[in-house]
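Only one chain is shown below, in structure tokens, and it's the form predicted on its own.
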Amino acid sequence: MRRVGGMVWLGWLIAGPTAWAAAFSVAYGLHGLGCELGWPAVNVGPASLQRVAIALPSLAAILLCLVLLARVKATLGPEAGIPRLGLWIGLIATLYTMAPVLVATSCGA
């Protein structure tokens, strides 16, 4: 197995936190847009369009972290330890910060 280092290793290291930051930023922006456009009043199945729009970036980040977790060992080999931890941090941070979307009210008075 070839040695992987430098920018490739750094990219893997920050992939999890970057996925979380991107999902959080997009969800935050969609929250404001949805409140302005009245999305909480529009139902999409059992949930409002507001909740669905905010949940989608979260689900994308979760899926990305899971896919990368499955591939990190094969790509980095023995150097995968710390980047794997970074992916776990991104996954857990996304789950923790986006979970309130499922239960909290949106667009307060």
Given for the second form:
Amino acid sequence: MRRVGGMVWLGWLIAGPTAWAAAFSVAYGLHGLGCELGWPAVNVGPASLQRVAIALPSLAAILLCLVLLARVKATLGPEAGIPRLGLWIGLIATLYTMAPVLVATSCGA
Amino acid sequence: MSQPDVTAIPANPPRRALTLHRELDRVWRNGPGLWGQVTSVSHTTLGLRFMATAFVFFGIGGILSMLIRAQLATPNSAFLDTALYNQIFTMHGSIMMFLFAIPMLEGLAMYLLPKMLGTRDLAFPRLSALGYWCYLLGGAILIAALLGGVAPADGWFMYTPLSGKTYSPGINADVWLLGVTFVEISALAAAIELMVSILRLRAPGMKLTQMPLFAWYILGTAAMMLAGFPPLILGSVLLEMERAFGWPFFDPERGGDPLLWQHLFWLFGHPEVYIIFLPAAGVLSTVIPVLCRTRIVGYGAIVAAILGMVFLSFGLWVHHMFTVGIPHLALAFFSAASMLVAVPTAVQIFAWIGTMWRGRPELKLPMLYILGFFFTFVMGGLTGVMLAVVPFNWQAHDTAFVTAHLHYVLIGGFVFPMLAGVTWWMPLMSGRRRIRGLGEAAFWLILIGFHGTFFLMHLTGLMGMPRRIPTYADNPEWMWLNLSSSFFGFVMTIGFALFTIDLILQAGFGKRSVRDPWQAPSLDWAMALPPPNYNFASLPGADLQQAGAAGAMLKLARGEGFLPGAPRGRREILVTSVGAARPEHVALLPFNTALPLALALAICGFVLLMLAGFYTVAPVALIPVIGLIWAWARRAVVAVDAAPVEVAPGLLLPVQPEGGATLTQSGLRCLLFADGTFFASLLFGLAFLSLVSPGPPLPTWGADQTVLLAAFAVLALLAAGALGARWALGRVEAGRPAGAALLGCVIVNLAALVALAALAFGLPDPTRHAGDAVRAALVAYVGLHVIIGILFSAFALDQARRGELAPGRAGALRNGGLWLGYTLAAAALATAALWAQEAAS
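Could you please show the structure of the form predicted in complex with the partner chain, as a counterpart to the form predicted on its own just displayed?
Below, the chain from earlier opens the complete complex, with every other chain and molecule after it.
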């Protein structure tokens, strides 16, 4: 931790999982909202508004993780190891848990 | 101030260890007799007491489980009547979760962390004591209810509508809601305490990336407790409001939804499994390398795995609700997250196996329990993956298969590691060696008894036996499996009884243990056995941390570390920076006091009045609570500038930080994080009831211009109050008087409270519809925060009147500013949420 303070390092450590948690929460919230407002019936290009709305926060989280992964070494130097693992956790968790938005039916129980 | 290079600081000259011990012992020891125990705020005393009390509750919970097994041994047993059986299985689960598992992990962490981190106590010793007394009194309420025949009877997760007033008209459910919430004060207190201690009290030079893995596990656990408990507390408050005042949060006929309870409960309930597992895994990561005479494999990977579990475990809660009719896509999200969380768990399992593979495992008693953990927990994890698969879950839901799975996870993942930990640290706790043979016999009885009981329960579950039924006269084919489970259940109980006897014999009659009997390298063994209250005569720097317990023990005892002895007669500890643990300032910890007990008793008075249904009188009981908190804060005031302390040759540190945060500010930030989670859960409730709940729509409010005006007046006054506090702080830091500014701050906040009251009187009747009830709950939440903000401002005003505020001594004012800022943000969000709710309706 030569170059950054402890709280900043902790911020980098939790950045990836936080991105996943935010995307997951927003996606779940938008899912409820979309079902209430009838978004599955509204098409935006080849996909429904529902799928697009849920996929967007996931894409944002994925992009954020990729950007941070590209910068982590330059920012944290020799202390980058564990935060890098954290970013990979965020990236993989977002990809895996949000993948069903591509295939599953949205509002049917 | 400049940040010193810890490795370049010369050591203090050696002194006589006995002289140092006497000097420290005079300052840090407990008072004499029973009163000395009651007033103790020592982490060592309280940690042991937490664990001992948890074991007593474990015994009570165990006896209840035997009653359950006796009832289920035959198909149509008349051993217990149905009402009593319901109380017993509810209390068994509640006791094991809330009165055993969580307090046990809190106690172990409280006892060990300061020793492992190389410090003398936790950050807030009085908070530890308050937590203990709340735990004990809350637990006593629950047990008294059991003995009085009015214990909760709706299952440990208290599903509505069964736990609502219609189906549970007595006080049984209130006992659970109020008693458990009272106990949870101790969990939140411990979480704040542990998190601040790990981040701010590590020995000089102990970087975050080098601290013991146990501390990483507890840091993760504390963060989860801060985020996980507020939804449960919120759910309990809302359900109690429904039961007491008819606010229909969970009543579908008036716009409520029973599923809201399930969401709030499992938002806590699933992370709870990991809250319990992480400290147990911390024990494993500590013990396994030492017993294998090697270093842990994959330190960084384990830290990352902890991180993954902490976050992912909050994305699983809906897998407890797969059968309630949730849309496919949401099911898929939570099913995927449930499967994914197995990965960080597996990383840790493989790291432990790799460590054993690399080293030379010694088959001592703690290792037996560790092997028992592997065997049991992996099976529990695999059945967990089975249950994460939605179609299987639909088949196995609410059957004995789930009961078997959860016991494999909780006993495998928590009890076995904890038994390993207790046998490991008993020489430290008691200063004595154990008597050979008894412990091994206890282990085999527990292992055989456990698997005999619960493995068979998988089969009864797959055959279709539901959970919680008292009889099964129509299914005689389940009898032999149940009878066998009951038989082995008693075998397991005999094992636990033997384990307890072994502990008592060791503590009372064992031979004196040598220091560091396991040749462990960690600092928890670099002290006398049993340890004195101050732990270390001097605090280890980076060099002594590297030297291991054996190399550091004598030097620390001779005062060659930081901050040797107690020459000023104060309880001094060293506060270090979050990342690299550079020494920042010296903090003064409080002496022994009965205040925590008095405060817990005052809170208990409030709880009992609520329980008795004296709702109009109950708020009066909060007056002594406020008075005692005021007295508590007064005792923490440093009224005059203290001279800097030389903690090592050439290293002078201030007693109060000149620019950085005090321990109290760090603690307040943790509290606000938990508070924010509570508020977010309330907003979730509002959104859920507005969008998802199928009940009748929310009638229009009819909010007129007056209401709008009152809302804006509240926000404007709160903003003025927050700015006033900031202005006053600026004046204090500039050495100018701030009394008038603080008086203005109090008046403005009082005016905000009046405006909020006017707004509240304009709200529709909260019993009319769940949407109205949530609205009132939001206003009540803001109102409570405004009242506390007034108290903060008044406290600072009182300090100004006494002449205690000065540059570098404005901690209370800084904390008040933080609180007022949070209150303003919460009020603004609440206003926006109410506007959105009105627009949606």
